[in-house]
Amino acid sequence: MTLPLEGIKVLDFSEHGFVPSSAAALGDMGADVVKLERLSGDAGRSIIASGMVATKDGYDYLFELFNRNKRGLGLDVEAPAGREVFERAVKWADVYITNQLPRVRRKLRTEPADLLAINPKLVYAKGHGQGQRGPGAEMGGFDGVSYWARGGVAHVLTEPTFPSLVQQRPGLGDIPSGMFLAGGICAGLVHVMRTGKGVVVDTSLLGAAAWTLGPDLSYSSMTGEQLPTRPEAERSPLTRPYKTADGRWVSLMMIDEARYWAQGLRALGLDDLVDAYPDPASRQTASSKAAVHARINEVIGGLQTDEVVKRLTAHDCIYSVFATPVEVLDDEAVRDNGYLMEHPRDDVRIAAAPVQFDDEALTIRRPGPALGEHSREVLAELGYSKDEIGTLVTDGVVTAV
């Protein structure tokens, strides 16, 4: 199978967790990617996402998350031979992706203008944090406050009952984001292609969340209030969280009532409880929503969560077990879906990103590379002779490995 992106060139001059996220998804789907970094490299190389060093042999699993199947040039752009190598490549690129905020495009000449100047077909794709537009622009983003914070996510998941605000995950607003620019940067790549003009791509982390806050505020758009979060007592028993004996939560989500009444309870061996409500509307009062709630609870809090499982599939009911990692890794639909990459590491996998093509599950044909782990290749690629490229590393414009 050839993947979709096979053949497409892109250059991208991005650092920490959203935009190369979104070149690595793309790196994925078959583009070849060269991750284009300064001189002291990538900031993402020696952040300390949320005080976690997980590093293990040296190894960086966030650097290796957002950089797998990407090819490596250290590259002093400022410098004059620096920026005729930058040239060259945005020449060589059909895509240029980048999370440089204005003031630093401005002073790098990188701006939209500048680069499809000098590559009219390129698709020029920026990531950032408030949108190209208003005050904000000018302002540097992180996915826990422009997404999580700003963009209402932490305050809409967070129940009055919860002593703390719920706290965001590493890299939970970046990985999405990127995948949302990625997808752009394939649109663009057809309009390219159909048009043969340039296009300029733009997603923020702000955005992002209001995208997936989308029916939140529809709502408060619509109405001028915060969307009700329907009481748990009034929610359907069968799409309620219940605990079982060993203390995990179970989620039923049988959202379509009707259908799965007779199932969802026969699962739970309630079966009279099947014969006390027959029709739906004697359902729907709070206290037989409140009976059978209390029933499926002594049920479900009696059994081992092992159990419980067991006897939900066995049944066809919508349910699941809130997951740890450690289960997620282990999940069979995971394994046999292929969402987690094997790595050239054999202990570690890697997330792919979430689209496959033609029953194939997605795989990692290199490494994150080291910085500056293939200038030389690159530039040969670029044109540079032997000599032209030996120069260009003994002037300190390029670092190599």
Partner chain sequence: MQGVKVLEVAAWTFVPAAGAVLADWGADVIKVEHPETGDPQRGLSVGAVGARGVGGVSFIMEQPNRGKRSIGLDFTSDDGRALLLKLAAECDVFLTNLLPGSLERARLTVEDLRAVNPKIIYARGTGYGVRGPEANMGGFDGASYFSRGGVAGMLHDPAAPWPPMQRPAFGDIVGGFAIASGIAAALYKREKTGEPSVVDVSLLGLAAWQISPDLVATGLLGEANLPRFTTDEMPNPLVNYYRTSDDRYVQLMFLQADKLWPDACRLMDKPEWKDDPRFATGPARFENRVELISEMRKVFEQKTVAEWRAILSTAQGVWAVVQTPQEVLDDVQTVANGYMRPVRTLDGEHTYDLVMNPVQFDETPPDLVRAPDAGQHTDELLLELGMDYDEIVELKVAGVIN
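Could you drop in the structure for the form predicted alone? We only have the form predicted in complex with its partner chain so far.
We keep it simple here and write out only the one chain, dropping partners and molecules.
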């Protein structure tokens, strides 16, 4: 299969979800990713174990999601011998990825200037909470804070009448932000290829939220107010949600009303409305919208979901049932396009990076690594002899399985 990043070497010295997911996406696309962990391991390994996120039989699917297609190296980078290993790995890499805070980077001497001095052609990628400038640059951040709360996403998704805020799903800001960082890294690789000079790539969760809420923020910048939700009564009856007889919601989204007016109504057996409201002017009045909405609501409300789906599909309407995650797993498009990858070892499916090449689905070539699982293999590739590797392990500089 086509793996466009095959041969690209990535050193991933990051933890939790956001930045590791970026490296996982690069691994999906063929990069050789080495996950560098401190001897105590990635703190993200404790999320499932702590009970913060539900699982089955203790299985850590979050770690697999964020760390598939990587090899694992456990290393004490503060020990002199560990620093030597680290610098060899930096020289080996085309890309270095981190989410260390500035104070940690200063302490460990892993700032961009430090590593570009070791490898002038390095793509140095960093991801963090609030941005690289201003007082927030020194602060920690998680997607629940920097993306969901501070970025305004939770606010705009919570209706004023709700008794509490809409709750975030696990990794809801981490995973898309990781893909944004992966895109920046790919641009950085092109820059190095063209110029021969290394480059620093930066992505923050707050910046990712600003991109996500682009329309809202542009409106607010012009008016000083929040973008209002258009009242449902003002919207076309062909762009509203409806509830079926068996309690499911179906979203109609036929924005091009002129094109879909006849086929959308005929799909529901409302042929009389096609002639009753033949042109845009007749369909735009409040009374006509209310009348058509009431008829559609009556028809869909009297049908089982399967029948609604059958009718709308037969007339090539643009719509969807509001699917549950269990239903998404069985969605023909999700299955046929390989949007969820089969795990090579465990009974779990993992979301693939949302990009494909030459119409081929991505695969998990390697499960998430155990702490230090590939330490000996990676060290050998960095030029260490078997005896030298043994000494590093015995001295506690390297963790090896």
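If you superpose the two forms and keep the largest set of C-alpha atoms that fall within 1.5 Å, you have the rigid core. Numbering follows the first chain given and starts at 1. Please read all numbers here as calculations on a predicted model, not as lab measurements.
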>> Does Ala113 shift between the two forms by 2 angstroms or more at the C-alpha, the core having been superposed?
In response: no
> Is Met222 one of the residues whose C-alpha moves 2 Å or more between the two forms after the core fit?
Replying inline: yes
